[in-house]
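Presented below, as structure tokens, is a lone chain in the form predicted alone.
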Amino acid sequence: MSVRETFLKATEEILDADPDVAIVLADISAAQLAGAARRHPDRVINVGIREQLLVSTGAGLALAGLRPIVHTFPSFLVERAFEQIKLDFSHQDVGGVLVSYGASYDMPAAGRTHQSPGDVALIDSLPGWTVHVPGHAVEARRLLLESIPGDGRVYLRLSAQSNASPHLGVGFTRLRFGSSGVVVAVGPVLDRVLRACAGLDVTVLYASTIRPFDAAGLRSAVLSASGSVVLVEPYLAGTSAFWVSEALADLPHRLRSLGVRRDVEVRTYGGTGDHDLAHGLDAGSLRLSIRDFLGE
């Protein structure tokens, strides 16, 4: 089952089990949740393609005591409706679970309107948000279920790209041990990072939750290896660079940030593999970047 299908199935289960949970849609995924809408017409709300209203409605439900799930593509959820996220959720200090699907460029044939490499950076400008970037459907289900209790603000970023196996640790999970550097992989880039690091003397860390940032986990890995850190994220390059620097402020270190390019807008359509290559996020390009940085 795909990440998106897993999310929708888990959402139906949550709606059936918990009368305090509602989901707000903007047409996206409404057809797949039609059965849940028939069973719970007052808690499955489709506002149509009005994304600012989508977010404001979710915040209103939170003010009324419900736990809202707010869902659409990331360019519409985070970029188009950012003012509503900032004011209606963050400024009013209410909680909810924002769930996007489409990531940085999962739908390249749809063009730039459906690409959102800057979504995590935007959310990161607001305090108090938890950000999950699962790399596997099993991780996505667990992170969604863990996000429902309580009243925190959560952004769950789902992607069509996936790793072969889930990793369910908390914070950074150390998957490989080495001494010449630390390579951090976030979410669905993990398998490409592991292929890129084959035969290299590096420690590989993995995280599906990137906010809050596991400063202690990174420090421990650096102290066991070296202060050369490569950060590989499936969105805007360098999004977590500030947090790396904060975590290692009192330690000698250097950082190479890899992710979606900041210097140009890639105007290619093609497929996701074409975009991976254009941004240097395919396994071969990652290996060249990592080896060049570490001097291997």
The other form holds:
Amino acid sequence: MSVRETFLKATEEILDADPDVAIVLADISAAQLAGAARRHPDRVINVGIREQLLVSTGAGLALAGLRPIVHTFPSFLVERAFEQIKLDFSHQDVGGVLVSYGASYDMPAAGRTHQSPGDVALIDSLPGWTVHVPGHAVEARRLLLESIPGDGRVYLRLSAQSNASPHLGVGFTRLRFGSSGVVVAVGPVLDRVLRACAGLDVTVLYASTIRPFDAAGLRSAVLSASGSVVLVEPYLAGTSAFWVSEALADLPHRLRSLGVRRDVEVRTYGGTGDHDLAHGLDAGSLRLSIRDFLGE
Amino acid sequence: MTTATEPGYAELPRLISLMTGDDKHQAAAESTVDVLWVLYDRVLDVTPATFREPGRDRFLLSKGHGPMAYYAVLTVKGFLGEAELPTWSDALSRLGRHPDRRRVPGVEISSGSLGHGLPIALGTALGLRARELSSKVVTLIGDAELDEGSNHEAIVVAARFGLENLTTVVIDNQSSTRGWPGGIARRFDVEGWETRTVSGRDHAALYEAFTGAHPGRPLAVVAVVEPKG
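Please give the other form, namely the form predicted together with its partner chain, since only the form predicted alone has been shown so far.
After this comes the whole thing, all chains and molecules, with the earlier chain placed first.
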């Protein structure tokens, strides 16, 4: 089952089981949740193609004591309606689970209008959000289920890109040990990072939850390997660079940030693989970047 | 018309003057003061003892700028102490030039940026309905605030969802840059709201407008006051 189907199925289960959860939609995924909407007409709320209202409605539901899930593509959820997120969730100090599907370029032939490589950087400008970037459907399901209890502010970034296997760790999980550098892989870039690092003497860390940032996990890896850190993220390059610098502030270190290019707007259609190549996020390009940085 | 001798209401000009520093300041100069008074005095079921109860009525001040009348009404109704008013907007005060729900008891939303109150109120009204609570949700916006597109998204959806528990009061002091041909009420009316346009200074008319039945439809009360000078 795809990540998106997994999310929608889990959401139905949650709505059936928990009378305090509601989902707000802006037409995207409304057809798939039509059954749930019939069973729970007051808690499956489709506001039409109105993303400002989508986000504010979620916040209003939270003020009324419900746990809202708010869902659409990331360009419209985070970028179009950003002030609603900033004021109606953060500034009101209410919780919610914002779930996007589409990532940086999951719809490559749709062009720039449906690409959102800056979403995590935008959320990162607000304090206190948990950011999940699952790299597998099983991770997505667990992270969604774990986001429902409580009243925290959560951004769950779902992508069509996937690793072969789930890794259900907390914070940074050390998947490979080495001494010449630490390579951090976030979400669906993991398998490519592991291929890129084949035969290299490096530590590989993996996270499907990137905020809060596991500073202790990174420090520990750096102290037992080296101060050369390569950060590989499936969204805007360097999004987590601030947190790496904070974590290693008192340690000599070097950082190379890889991700979606921020120096140019890539106007390519084609397939996901074409975009991976354009941004240097395919296994071959990653291997060249990592070896070049580590001097191997 | 205004009954200036109502207990409490007569206190408002003095309380407002504690914030404005203007002894001659009249409540009548505040575009929202009469609407706020009628709501808190006679319409809303919320008190300092109940403002955390799930079943309370909600008032969302979307027009968060110029909150002196709001703070004055909250003071008369016992949510705030009068001693706090003279130091409002100081670093040590919890009363800012835009209200903060995390700091001021009874304040339901932090506001200031225009166009947030009505969309949030719609979500709150939906949430209360889902929880089978019969509370009212009343939000106050300005006629220029109605320029924000987020309000129009909410106006459409609120009526389609038949949100009888939602009321929007629009203070019309004719400050919208491009105006609203045919009047503000028309904007709500074509989308299926019950609309009532009354003097924003007439307490009896405001009370009737807020409390008359409007089964199955949200209610828009356009409160007309003097044009912004």
